[in-house]
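Taking the form predicted alone, here's one chain by itself in structure tokens.
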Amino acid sequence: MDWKGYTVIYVVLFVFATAQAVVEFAGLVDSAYWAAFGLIMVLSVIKAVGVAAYYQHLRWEPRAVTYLVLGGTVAALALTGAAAYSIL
């Protein structure tokens, strides 16, 4: 990929970044919690795949790599959730 492919990722990357502070900002959170949660982590999914995908390569390796990579993604959550509820 050469730089104007890196410029758009960027750019749009970008975007999805201001959009969460729009919805921070302009009250959502306080009027709207779950729906201004939702958008904002659905807005982050997008992006940590946009990251992985052109600035990690993942695009272009071979679909097992990516299925590891998504693998150990789902095996966190799952961590990180087991030990949220613990905690409660």
Given for the second form:
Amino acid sequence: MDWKGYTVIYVVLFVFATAQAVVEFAGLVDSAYWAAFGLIMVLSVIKAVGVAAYYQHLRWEPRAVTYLVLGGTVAALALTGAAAYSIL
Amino acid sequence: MSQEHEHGLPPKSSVSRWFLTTNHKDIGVLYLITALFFLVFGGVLALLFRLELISPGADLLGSMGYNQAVSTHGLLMVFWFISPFAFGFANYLVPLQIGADDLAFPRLNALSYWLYLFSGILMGVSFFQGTTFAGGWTMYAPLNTPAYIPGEGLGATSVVLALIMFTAAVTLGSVNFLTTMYRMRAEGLRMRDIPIFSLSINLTVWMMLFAFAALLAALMILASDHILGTTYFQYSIDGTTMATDADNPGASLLWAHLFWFFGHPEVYIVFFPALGVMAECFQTFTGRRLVGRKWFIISMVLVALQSFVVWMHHMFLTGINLPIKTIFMATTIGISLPFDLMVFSLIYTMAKGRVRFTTPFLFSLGALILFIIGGITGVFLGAIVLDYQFRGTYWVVAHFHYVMVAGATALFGGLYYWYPKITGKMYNETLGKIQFGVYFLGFNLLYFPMFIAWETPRRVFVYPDGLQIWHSMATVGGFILGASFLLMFYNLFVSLWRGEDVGPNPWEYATSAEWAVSSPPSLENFPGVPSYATGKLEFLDDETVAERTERTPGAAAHGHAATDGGTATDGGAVTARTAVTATAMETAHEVGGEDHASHASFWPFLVSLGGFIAFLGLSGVRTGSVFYLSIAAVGSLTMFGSLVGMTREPFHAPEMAIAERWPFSEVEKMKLGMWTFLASDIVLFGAFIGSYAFVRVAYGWTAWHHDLIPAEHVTMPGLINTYLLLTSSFLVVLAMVAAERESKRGTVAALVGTFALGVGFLINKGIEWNHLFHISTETFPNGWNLSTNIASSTFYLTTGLHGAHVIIGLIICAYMTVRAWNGAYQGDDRAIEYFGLYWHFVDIVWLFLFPLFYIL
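Provide the structure of the form predicted together with the partner chain, given the form predicted alone shown above.
Zooming out: every chain and molecule, the one shown earlier first.
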């Protein structure tokens, strides 16, 4: 990828970060907390995938590297999800 | 042998060799000896409290002495003995079995060992800091926090720090082994074909990579509670009784979740190498390939995966809900099924072969029998209703000793099995068999009465008088078991001088690659470049390697072979004729001039020594003692200086010219090492964020923000830091582009920009923290600091861990900027790319911390 491609990704990341803050500044967190929660976390996930795919070049690496990363992510999510569910 | 031929290492007779070595076989030997020392350490503690238990009362050690002995016995045996003992074999044998000349990162391997040794020394020092940790090896909250530890509790803090150091060693080791096994297998050696011991180690390190990261998170949080005053695991004192703190209702359960998410895979981390040893010994001493080898491997893979979804069966008596208990009962009972298959595979291998009852086989068979008993009694504990009765009793103690010490039993078999390979001498077989008899008798006399006396409450020194006879028997058994080790040590020590010399393969049917080379093997391991391309082990000379490299640059041929227990096509029967497929000693020579580069390094020792001193200092800084503060500073400086020295030291460990590298053939070893480390770091941060989510759910997710966080904690500092980090990530990729284009000015400018933005991030954070520390409102009249409440603890510690990652990144960035200024990286951007992988990861973590801690 050349510098132009990296720049496009950077602009998208910047806009998404701003959008997350705008969600709060617009009062959505107070008026519709779980909708705001979902929106903000989805934006974070998109940003994270963008950084991993393009800046860390996962898109061009063998799939096994992605599986390695997903392995750690799934382990962390399993711990968080199951632990939180256990006290609901 | 000259130092030049020994890769700059002094001879083995020199003490300095053992401080300088980075060779996997030397380090394997160091691990084995050190682990045996910790076996004796933990064993003596066990004998002390067994003596105490002859009668129900603390009349020998005293109550605190008993608690310390029991707790540290468990910690020493689980952490400092069993796994490191297995990894002594792994260090020595995995490169030999897969056809590599060493591990992928030899200095990192040495660093792992020294961190392990010094972590054990720190554990030992803790006994001299008043009292050591006395809250049980599971370190349940809140007994693991300073408020509930008698006296100053510095020894307990040292134990927590020692465990962190140990975990760091394990993580480095996991990264090293995985990179080695995926980048350095001999040509033609498919993953499924590597010898079963190495395969068991492969699965073990996968589990270690993720499980120990969760433990590291738990320990770092606990250390923070000890040293910095955060309140993750604290309960408040309600008058004279313990009470759940209304501000932190999840405290105790959080520890249990984090610990057992690590703790249950740890059972298999301990047992898998033992299974590998058992499988190797069963094959060799029955003359049969493992029956159902493919299914044996599939079963191990299933257990490795499933091990991460059974941990809550350790928590059936806590307040977790019934649906989750039911799910975890099902997964727990389910995990016994693949084990059944493995057990039957071993039994059937024995039934189909001709058994030779050598010492290694006796230990392996003994381990199998003990494991069957341990496994069956464990299923009882997986059933919720039975667990209500058995939890906290000696049933649990007996069960897990039948599992864990069964694993150790197999490993002792492994010690006899590979002793001739490691030393070039044969042990005394008769004495070995006698030792097995004494060991097996002592083991069962020690642990079986515990099943009968199961109503004895665990971890305490009082029990009903009627059970005294069983405890007396157990104590006698303990001393018999201990005495058996005297026989083993005598046998192995004397055999070093009096033992018969052995050739490459003293066992008739041993077939894995370590038996194809001399005993002990040469420093380079093999007399040429190993290859299985033709279906059997061959050693290639320089010319052949050069030809194949030209033909398929960077790739391996596609042949494959069974590497243990016979060939893939012989139906499982092994003959002595085919046992060792090649020796080829006459072709002994070096491959490539680079191999003569020095492999001696003193820095791993010094880094670990610095770490030890720094951690010892940290254990006492909360007292404000000048002594502890001083040594913390000295240790930190030593460690940092040594790390810089290690970075600047020329050390060349080239990639193999031809190797089997599926599924990472396109991923250079440094990059693979970095990705593997990052996978572990994902779990570390995941566990921190998971802890935050857990305590917030326990408190009440939406009430959290209103009750516990001041209005002064606003979004803007987080948003500014997001912009700073995103821009710094962008500059790192621009530095790569500039380096590719050989623009020195562009590379330096982009790296300087990255550094400046990182510093800006930290300054912004510092300003924000300073403001929050000093706010004075009606709800928070004394500021909002680390100890104010659970919300402040999670905020400062999680973002602090992230900040520490930023600082480490900045140090690397500064170093690379200087190098770029001097002309490095032009036309070769790989180093910047690897740094970028880390830096972007730090960025990604912030992308989640920002909304969780600043918006939601």
